[in-house]
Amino acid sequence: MVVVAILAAGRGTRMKSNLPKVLHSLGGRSLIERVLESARPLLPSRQMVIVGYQALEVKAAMQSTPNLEFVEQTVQLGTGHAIQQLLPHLENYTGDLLVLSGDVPLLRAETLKQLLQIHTEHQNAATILTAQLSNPTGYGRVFCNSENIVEQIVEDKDCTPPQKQNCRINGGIYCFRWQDLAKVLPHLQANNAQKEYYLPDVVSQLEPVMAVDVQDYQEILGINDRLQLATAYQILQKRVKEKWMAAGVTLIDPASITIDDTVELQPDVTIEPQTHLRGHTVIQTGSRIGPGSLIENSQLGENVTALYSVVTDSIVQAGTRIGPYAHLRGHVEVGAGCRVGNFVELKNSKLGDRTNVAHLSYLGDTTTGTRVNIGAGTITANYDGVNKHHTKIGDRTSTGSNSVLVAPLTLGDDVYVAAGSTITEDVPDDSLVIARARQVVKPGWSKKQKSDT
């Protein structure tokens, strides 16, 4: 049985932000969401987040996360003081406590499983995740015997010159036998320059305490400023891209591509340079995305192409061509075998199969049937200044260039709209509709104008 506690009370002053540090985004998720995600496979009996700075904002951001408990640290006096706040909440608890930091977002679940396994197998009072760094400056040092039993932990600022030569650093991730920890927590002392209660100080009062070196030191990198946030993003991107290339996805220029780890790709998808995949996006086999495209929270079927285009919150069925320079947004659904071409914008609209909107058009709040052809420059005038209205276009209907469809409006099946028309009334099936002023030609008008001036 394990309880997970996440330290999330700090302000993060080096971020230079009004946003609590743990709520800063990394690859589409907040730092604290990533920490919770890494611990989820452990199936913890309780998840407790210790909050302090802007606690209400942190709680609000996490309100949709199930089975999450919040513990207040009203005054931030160090990590040891934060864990002291758990004492009344875990009064009769007899299992283990896994302590994670809300600003260490790159931990793998496999690493935490290994830490917990070693902790239980050796019946340790505490087990600490450590790493060997070639340049350990800034990190607390962990001193162990030949069996990895921890003898001392010293903060970097308190290290003597010989101690600074030790390359084993404290990753700030701990697993405690709670009953042992609860006995020593009340006796922590703030005997340091910061006058804070350090959680590592309990090590000297527990026995045995073991260090477990993480294989990839990058997992324990903390986020204290924007530079470290950017570094963590690059590490995360490397993981994600390597995963998808190993799974049969082609990335033409990985360095210029970004992919959130919430994205799902199928084999034989090709991602062109300068393309960015965000959120809960799914792209099926055979599709080719980019160059220069942004796909966010969307589902693209098999053999879809999207060239220099933006697709958000939308669904595109198999064999459809998007772009160049198209914009799909606001819950668009495009059927199979369609074309959404140059400089076309679709908003909250649904296109039937084999429908073409080839260029220079805007369809908002529109539903089309199958095999519809939208001529160049066609727009749906869906907003009357107060409310949005819907346009319905039937099967096999075509609009001429520069048509304006003023909603609310229904065009039936097999309707032809003459070029340059402004349609304001419903049109029945199998009709030609012309709605434009009669052309008037006045011979000699230009010469008369010149003589008058």
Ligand code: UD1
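The term rigid core refers to the most C-alpha atoms you can superpose between the two forms while keeping them within 1.5 Å. Residue numbers count along the first chain shown, from 1. Here the structure is a predicted model, which is why all the values come from computation and not from measurement. First, how it differs from the form predicted in complex with this ligand.
The Cα shift for residue 441 between these two forms, taken after rigid core superposition, is 2 angstroms or larger.
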Contents of the next structure:
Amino acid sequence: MVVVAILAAGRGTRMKSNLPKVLHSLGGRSLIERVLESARPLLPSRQMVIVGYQALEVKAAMQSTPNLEFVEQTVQLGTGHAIQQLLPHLENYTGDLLVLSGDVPLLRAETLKQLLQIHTEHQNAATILTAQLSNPTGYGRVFCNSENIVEQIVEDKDCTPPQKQNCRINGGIYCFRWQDLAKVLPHLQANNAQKEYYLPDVVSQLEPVMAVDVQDYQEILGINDRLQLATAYQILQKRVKEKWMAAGVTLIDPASITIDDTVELQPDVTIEPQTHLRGHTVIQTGSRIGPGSLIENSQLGENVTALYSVVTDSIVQAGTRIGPYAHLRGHVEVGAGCRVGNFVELKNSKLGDRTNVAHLSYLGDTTTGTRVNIGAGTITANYDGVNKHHTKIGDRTSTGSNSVLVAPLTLGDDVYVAAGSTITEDVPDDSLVIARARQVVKPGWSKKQKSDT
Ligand code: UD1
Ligand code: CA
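What I would like now is the form predicted in complex with this ligand, since the data block earlier showed the form predicted alone; can you produce it?
Now the complete complex, all chains and molecules, led by this one.
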């Protein structure tokens, strides 16, 4: 049985931010969300988040995550002091405590499982995740005997010059036999450079404490400043891209592409340069996205293309061509085999199959039938300054160039709207509608004008 505790009370001074460190976003999710996710497959019996600096904000941000317990550390006197706050909450608990840092977001669940397994197998009082880093600056140094039994952990700021040479670092991830830890926690001292109660200090009072090197040192990268945040993002991107390429996705110029790890791609999707895939996006096989597109929280069917376009919160069915330079936003649903072309904006609209909106249009709050042709420059006037109104366009209807459709409005099936019309009233099926001033031609007018003056 394991209880998970996450250290998230610190301010994160080195971030130089008003936002608490653990709420900073890494590839679309906050650091703390990522930490929680890494522990979820362990099926912890309790998940306790230790909050302090801007506790209200941190709690509010985590509101929708089920089964979290928040424990307050009202003054931040160090990581040991933070874990001391658990004492009244775990009084009769006899299992293990897994301590995670809210600022170590790249851990794999597999790594945590292995840590727990080694901890149990060896019946350790504590097992610590460590790594050998070529540049250990900033991390606590772990000193072990030849059997990986930890003798001491010294914080970077407390290290003597020879101690600084030790490249084995504390990852800040620990598994403790809780009953043993609970006995020694109250005796921590703050005799150190930062005048803090350090959690790693407990190791000298526990027996045995084992260090386990993580296989991929990148997993325990701690985020203390913006540079480390950017480094973590690069690591995450590399992981995500390698995963998709291995799964049969072509990335043309991967370095210029970004893909959130919440995105799902099918084999034989091609992502062109300068393309960014975000949030809960799903792209089906045969689709070709980019160059230069941003797709966010959207579902694209098979064989869709999206060239230099922005698609957010939308659904696009198979075989539809988007762009260049189209913008779909606010819950758009585009049917199969459609074309949404140059400089077209769609907002909260639904296009039936095989409908074309090819050039220079805005459709807002509009539903079209199938095989509709929206002529170049057709605009729905959906907003009267107070309310938004709906436009309904029937099957096979065509609008001429530069039509204005003043909502609320219904155009029936097989309607033709003459170019340049401003339509303010509903039009029945099978009609031609012309709503523009009749052309007047005055022959010889120019010549007469000249001779008069
Ligand atoms: C800590 C470890 C260090 C390790 C490194 C790994 C200590 C003393 N040092 O150093 O050995 O190499 O992590 O990343 O533990 N926190 C609280 N309450 C506090 C102070 C901190 O909840 O009073 C939280 C922070 O929000 C953060 C975590 O604990 O999520 C770690 O604190 P931080 O100040 O970043 O410790 P490091 O100096 O990185
Ligand atoms: Ca840290």
